[in-house]
Structures are given as C-alpha cells and as structure tokens.
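Only one chain comes next, encoded as structure tokens, the form predicted on its own.
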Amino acid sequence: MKIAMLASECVPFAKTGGLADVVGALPKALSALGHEVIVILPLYGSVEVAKHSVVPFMDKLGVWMGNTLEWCAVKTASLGDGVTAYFIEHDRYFKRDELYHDAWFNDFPDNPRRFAFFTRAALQLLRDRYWIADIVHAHDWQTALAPAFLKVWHWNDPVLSKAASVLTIHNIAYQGIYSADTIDYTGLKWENFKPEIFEDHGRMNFLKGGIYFADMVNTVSPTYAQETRIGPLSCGMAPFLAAKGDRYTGILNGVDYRQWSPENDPYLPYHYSAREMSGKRHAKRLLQETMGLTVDEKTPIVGVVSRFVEQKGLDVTAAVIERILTDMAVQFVILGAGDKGLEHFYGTLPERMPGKAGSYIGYSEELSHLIEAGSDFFLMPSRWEPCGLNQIYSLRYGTLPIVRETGGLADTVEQYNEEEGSGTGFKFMHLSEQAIYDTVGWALSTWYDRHEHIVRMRTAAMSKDFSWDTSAKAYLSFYERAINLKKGD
C-alpha cells in the first residue's frame, strides 16, 4: 500500500502538540509493516535544516490557487525507518518561527491561505512525481481540504483519482473557520458553500468540508469518537459526524517507546525498569534539584506538562493549587506555555511556594522527559482530551496519572481500586476545584497510607503496551475500508 500523509507538524521537524508525535511515529510503524509511506509538511522557518539534513528536491512546483498560479520549492529529508519527508518551501507563507500564531498566540491572519496552499501543493507534488497513492491521509483542519480537492478537482486525474481519502481529527475544537471569500482562493466552487459542506454561519469551515468529502474519518480514541457524535464536545460537528455513520470511528493513538521509555530514554541520565527502579529515584532527585524543590525522596511530586489553553483545565487547577500545596505534603512541577495570565501565575508560583513548586514557562523536550521520569504522579485535568499522550508516557515511566475521565484519558487509565490495590491511576468525572483537590488528596493518601498499592500500580502501569504496533494495524484496516469505499464510487 502507498500512503501519503499530509500534516502541519511532525516530530522531529516541527511540533506544538501531540499531532506532531503521531505523524512522526505512525508512518514508521506502517513502514515496518511493509508499506510505502511519505510525509509532506510545510518548511517553517523554525525547522533546523542543517541538523535534520534537509536538502533540495524540486526547484519549482507550480500550484493553481483559484485562478492564480503560485510557485514554491520542495525539499526533503529522512524521517527514519524508510520514511521520506517532503517539505513545501514557500517563504511568504511558512518562513516564520511559529507554526500557527505569533508570540502572543494570535492566529496569523493568512492561515487559511497558508494551509490551503500547502494542501494543494502537497497534492501537486504527488502529481508531478507521478506518485500514485492508495491513501491520502490528512490530519486536522490544516489539511482537511485534501479530500475536497481530490473529489472536486482531481476526480479524473490519472494520478490522484486513484487515492482514497482519510481524515484524522486530533482535536475537533480547532476547525479552521474563516471568511467566506476563502472559497475563491481555494478554488473549491461556491456550489460547495452550503451548510452540509463548507458553510458555517456565513463563514468557511475547513474541517467540516473535510468531514463531508473524506471517504473515512477517524479521531484518536474510541471514547472521544463517542463524545463527538453527540453533545457539546462535538463543537457543533455532531450532525455531520453522525451523517458519516460507521465511516467515523476512533483509533487510539500509540506511542513510540524508543523515545518514551525509561529503559532507553535518550534524554535521561538514569534509566530504569519495573524490575529495577533505582533510576527513578535518581531522576526524582535530579528533578528536585533542577526545579529548585526541597530534595526529599519521601515527598511525592506531581508533574504537569501542558499547553496553557482552555482545553487542559489548568485555569481550574490554578484556583486550587496553592491550597493543595498548603494543606498537603506534596511538590508540583509545571512545564508549559500559552495563555499569558496562566504563564504569569505558574511562572511566579515558585516565589509564593518556595521549595514546593517549580515551573518552566516554554517548552523543553529534555525537561519534559525528566518530569515524566522524576515525578510520582502526573496531573491532566482536561475539559476534553481526544487521546492525550502524556498519560500514556506516564504509565510507562511508573508515574501514576491523575486525570479527568474524558476521551483518551478514560480509555487508557484504569481507576484505582482501594480495596484491591489495583488500577493504573486516579480518575474524576466532573472538572471543579474540589474534584482536583479531592483526587490529588486521594492519590497522596495512597502514597502515604497504602504505599504498597503505589508499588503494585506502578508495576501494572509500566506493563501496559500502547505501542504503535496495534494502532498501525487498526489504521491499515481503516485504509482498506476507505479503498473499498472509493472503488464503489
């Protein structure tokens, strides 16, 4: 099978969240199963060209946008494991350090043009290379126009007409909703600007149109698929996802244990396993020293690695974290960035809670790994969480998750049973200050009063397998359904 993945980010080249981790790992897992996979990305200004050996591939690629022919170049690099990455180089659109917004988290006003152009250019690259894909796999709103382009413009193309389209929704809250006149730039015809396709209260919704045109649509966990079929977590998309019927499903994300395992983590000076945990104790001490915490092996650490956005529930956490730190014998470490108010709150928390709280505003891959290894618990109080990866990383590191029961958090964390000492984490249902306070307190009482349960839970957590092997096979079955549907058109 030949699979072309179109995405706006991919580890190790460009990352803002879990999308990059998925696009960096899934193609390798598919390649290991014997399939030919390529990944196509924008060439952002932040991509370290020399470090990743990015080299020229095509000097000129002509792309029709509406009635205008625009030009770009293409570069290439190895993603590893037999997967090639191609980069669409267009300085006016992509030579920026940030991917989607400025330093103050204001979206770039030309985002609809940037990602419409990128998606069309990616398809044009396939045409010019005569690379006949069985599957064109689009990710999130940034590339959701790919299924539409395939059906509106390339239905009889000798190269692209053969491709079935798959759209993966990583977070339905981000839909790409822009001015109606964007339809002219995309060239997708005003006859498609109607409520069941692109029109959304007088504006153009990229994701909505992608859902309509895609042969198959999925999201990144079974529970999130159910949550988005009905109710507020669908962000208005429930009727359109329901219309897909069984062509919309959930496939749980995997993780790359070559990068995220305490036995071989390239960022950790100390390695450990469920059989030999001394490295975790060393990592905890290093984390305490690094983050200015009181060095004390007996005091549990709660780690947080997150974007500071509404989804993550850290505004509610902010309202209760000082009470937790005052009332309970615990330390917190927070790594994240986003909302400026939350950046200021968490950035100054160590001043108000010296020795008990440490924070780093921004992102550090090395520190994120140390937090996973050195913490005893990992807090994710999300309002919604399509899949979540940090809780899966935490399980492998023996760092017990404390999570709200939603989306992929519900699918991957098993609730602690106090009578049996079983489970892999601590879950609460309703997001509130009191729920966070009580559930952190429950985890800490287990630490101090039933520590043998912590040891048992750690062993169970570290034995869980959420590798890409299983998820990649699920995607292959998904692709086969898409191909069969395409043949039936």
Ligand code: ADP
Second form
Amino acid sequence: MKIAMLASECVPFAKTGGLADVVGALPKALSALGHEVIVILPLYGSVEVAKHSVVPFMDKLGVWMGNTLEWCAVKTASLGDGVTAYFIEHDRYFKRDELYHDAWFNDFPDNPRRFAFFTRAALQLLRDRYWIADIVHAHDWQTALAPAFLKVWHWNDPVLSKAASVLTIHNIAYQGIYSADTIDYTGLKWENFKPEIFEDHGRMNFLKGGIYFADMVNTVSPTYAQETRIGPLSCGMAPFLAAKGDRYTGILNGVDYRQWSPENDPYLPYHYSAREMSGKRHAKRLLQETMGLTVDEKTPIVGVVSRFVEQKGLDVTAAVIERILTDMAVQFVILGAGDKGLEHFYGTLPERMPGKAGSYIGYSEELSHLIEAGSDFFLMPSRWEPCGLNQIYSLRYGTLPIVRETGGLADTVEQYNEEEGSGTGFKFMHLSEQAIYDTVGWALSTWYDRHEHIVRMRTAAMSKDFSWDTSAKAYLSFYERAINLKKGD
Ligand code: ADP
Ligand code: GLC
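Show the form predicted in complex with the ligand, please, the one above being the form predicted on its own.
Then the entire complex follows, led off by the chain already shown.
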C-alpha cells in the first residue's frame, strides 16, 4: 500500500505534544510491515535542517488557493526505517520558531491560511511527483482539509482521484474554527458552507468538514471514540461523528520503545529492566539531585510531564498539591509549559515546599525521560485524554500511573486491586481536589503499607506491550476499509 501522511508535527523534526510522537512512529511501523509511506510536514523555522540533513528537493511548487497561485519549495530528509519526509517550505507562513502561536501563547492570526495552504501544497506535491497514493492520511484540524480538497477538487484527477482519505482526530477540542470568508481562500466553495459540512455558527470549521469528507475517521483510543460519539467531550461534534456510524472508530496509539524504555532510553545515563531495577534507584537519586529534592530513596516521587492546558487538570492539582505535600510523606516533580498562571504557580512551588517539590518550566526532552525513569508514580488527572502517551511510557518505566478514568487513560491503566495486589495503576472518576488528594493518598499508603503490591504492580506494568506493531496492523485494516468504501463511491 502507498500511504501519504500529512501532519503538522513529527518527531524528531517538530513537536509540541503526542501528535509528533505518533507521526514519528506510525509510518515506520507501517514501513516495517512492507508498505511505502511518506510524511509531509511544514518546514518551520525551528526545524534543525543541518542536524537532520534536510536537503532541497523541488525549487518551485505552484499551489492554487482559491483564484490565486502561490509558490513554495520542497525539501526532504529521511525519517528512518525507509520512510521519507518532505517539507513544504514557505517562509512567510512557516519560518517562525513556534508552530501555532507566539511566545505569549496567542495563536497566529494567519493559522487558517498557513494550514490550508500547507495541506493543499502537500497534495500538489503528490500530484506533481505522480505519487499515486492509496491512502492520504490527515491528522487533526491542521490537515483536515485534505479529504475535502480530494473530494471537491481532485475527484477526477489522474493521480489524486485514486486515493482514499482518512482522518485521525488526536484531540477534538481543537477544531480550527475561523471566519466564514476563509472558505474563499481555501477555494472549497460556498456550496459546502452549510451546517452539515463546514459551517459552524456562521464560521468555517476545518475539522468538521474533514469529518464529513473523509472516507474513514478515527480517534486514538476506543473509550475516547465512545465519549466523543455521545457526550459533551465531543465539543459539539457528536452528531457528526455519530452520523459516520461505523466509519468512525478508535485505534489505540502505540509507543516507540526504542525511544521510551528503560533498557535502551537514549537520554538516560542509567538503564534498567524488570529483572534488574538498580538503574531506577540511580535515576531517582539523579532526579532528586537535579530537581533540588531531598535525596532519599524511601520517599516516593510523583512526577508530571505535561502541556499546561485546560485538558490536563493541572489547575485542580494546583489547588490541592500543597495540602498533599504538607500532609503526606511524598515528593513532587513537574515539567511543563503553557498557561502563564500555572507556569507561575508551579515555577514558584519549590520555594514554598523546599526539598519536597521540584519544577522546570519549559520544554526538555531529556528531563521528561528522567522524570519517567526516576519517579515512582506519574500523575495525569486529565479532564479528557484522547489517548495519552505519558502514562503508557510510565508503565514501561515501572512508574505507576495515577490517572482519571477517561479516554486512553481508562484503556491503558488497570485499576489496583487491594485484595490481590493486581493492577498497573490508581484511577479515579471525578476530577476534584478531594479525588486527587485521596487517590495520591491511596497510592502512598500502598507504597508504605503494602510495598510488595507496588513491586508486583511494577512487574505487571513493565510487561505490558503497547508497541506500534499492533496499532499499525489496526491502521492497515482501517485503510483497507477506507479503500473499499472509496471504490464503492
Ligand atoms: P498531549 O499530546 O495531549 O500533550 P500525550 O501524553 O499524548 O499528551 O503526549 C505528550 C508528549 O509530549 C509526551 O511525549 C511528553 O513527554 C511530551 N511533553 C509534554 N510537555 C513536555 C515538556 N514540557 N517537555 C518535554 N516533553 C514534553
Ligand atoms: C493529543 C492528545 C493525546 C494523544 C496525542 C497523540 O495531543 O491530547 O491524548 O495521546 O494527541 O495521539
């Protein structure tokens, strides 16, 4: 099968969250199963072209946006494992350090143009290179217009008309909703500006149009697929997803264990495995030293690595963390950035809780790996979580997740059973200060009073396998389904 993946993020080139991890790993897993996969990305100013050997590929690519012909160039690099990445180079749109917003977290006002252009340019690249894809795979609102461009413009094209389109929703809270006249720039025709396609309370909704036009749609866990089909977590999309019937499904993300496992983590100075855990003790000591915590093997550490956004529930955590640190024998480390109020709160927490709390406000790949390895528990009190990767990484590092029962967190963490000592983590239902307090307290009482259960849970957690191979096979059946549906068009 020939698969073209269009995305706004991809490890190791550009990342703000889990989308990049997925787009960096899924193509390689598909390629390992014998398929031809390419990834197309914007060339942001922050992509390290020398480090990743990004070289010129095409000087000029002309792209029709509405009635205007715009020009860009194309560069290329290897993603590894036989997958080629192509970069759309358009300096006015992409030569910026951040991907979506300025340094104050204000979205760039030209985002609709940037990503509509990128998506159309990616399709044009396939066309100009005569790359006949079986599948065009779009991710999130940024590339959700791909299925629309294919159906509205390229239905008769010798190259692009062959492709079935699929759309993966990594987070339905971001839909890309812009003023109605954006439809002119995209050239996607006013006849499609209606409530069942693009129109959303008088504005143009990229994701909604993508859902309508895609042959198949999925999200990144079965539970989130269920939650978004019916309830408020769909952010208004429930009727449109329900209308897709069984053409909307949930496929759990995999994780890349070459990057994320304690046996061979490229960022860790100490390695360990379920059989030989001494490296975890060294990592814990290093984490305590690095983050200014009291060095003490016996005190458990609760770690967090997260974007500071409403989704993650860290505002509720902020309201209760000082009480937890005062009442309980525990340490807390947090790495993250985003909301300025939360950055200030967590940035100054170590001053208020010296020796007990450590924080780093910003982005650090290296520290995120050390937190996974050196912590004993990993907290994710998300309001919603389409999949969540950090809790899956935590399992492999024997760092037991404390999570809210939602989305992918519900699907990947097994509740601790106090009678049997089974399970892989600690789950709570309602997002409240008390629930966080009680569940952290439950994990800590297990640590101090039933430590043999922690040992057993660690072994169980570390043996779980969420490798991409399984998920990639699920994507292949999903693609087959899309191809068959397209044939029946
Ligand atoms: P989301 O995509 O919603 O942010 P995920 O759990 O799917 O949540 O993925 C988050 C990814 O981003 C993980 O790989 C995590 O380690 C990484 N990450 C988030 N914030 C930071 C940060 N401040 N520094 C380093 N890595 C981060
Ligand atoms: C989104 C979601 C996260 C998911 C990631 C990768 O950022 O918030 O839950 O793991 O995409 O699919």
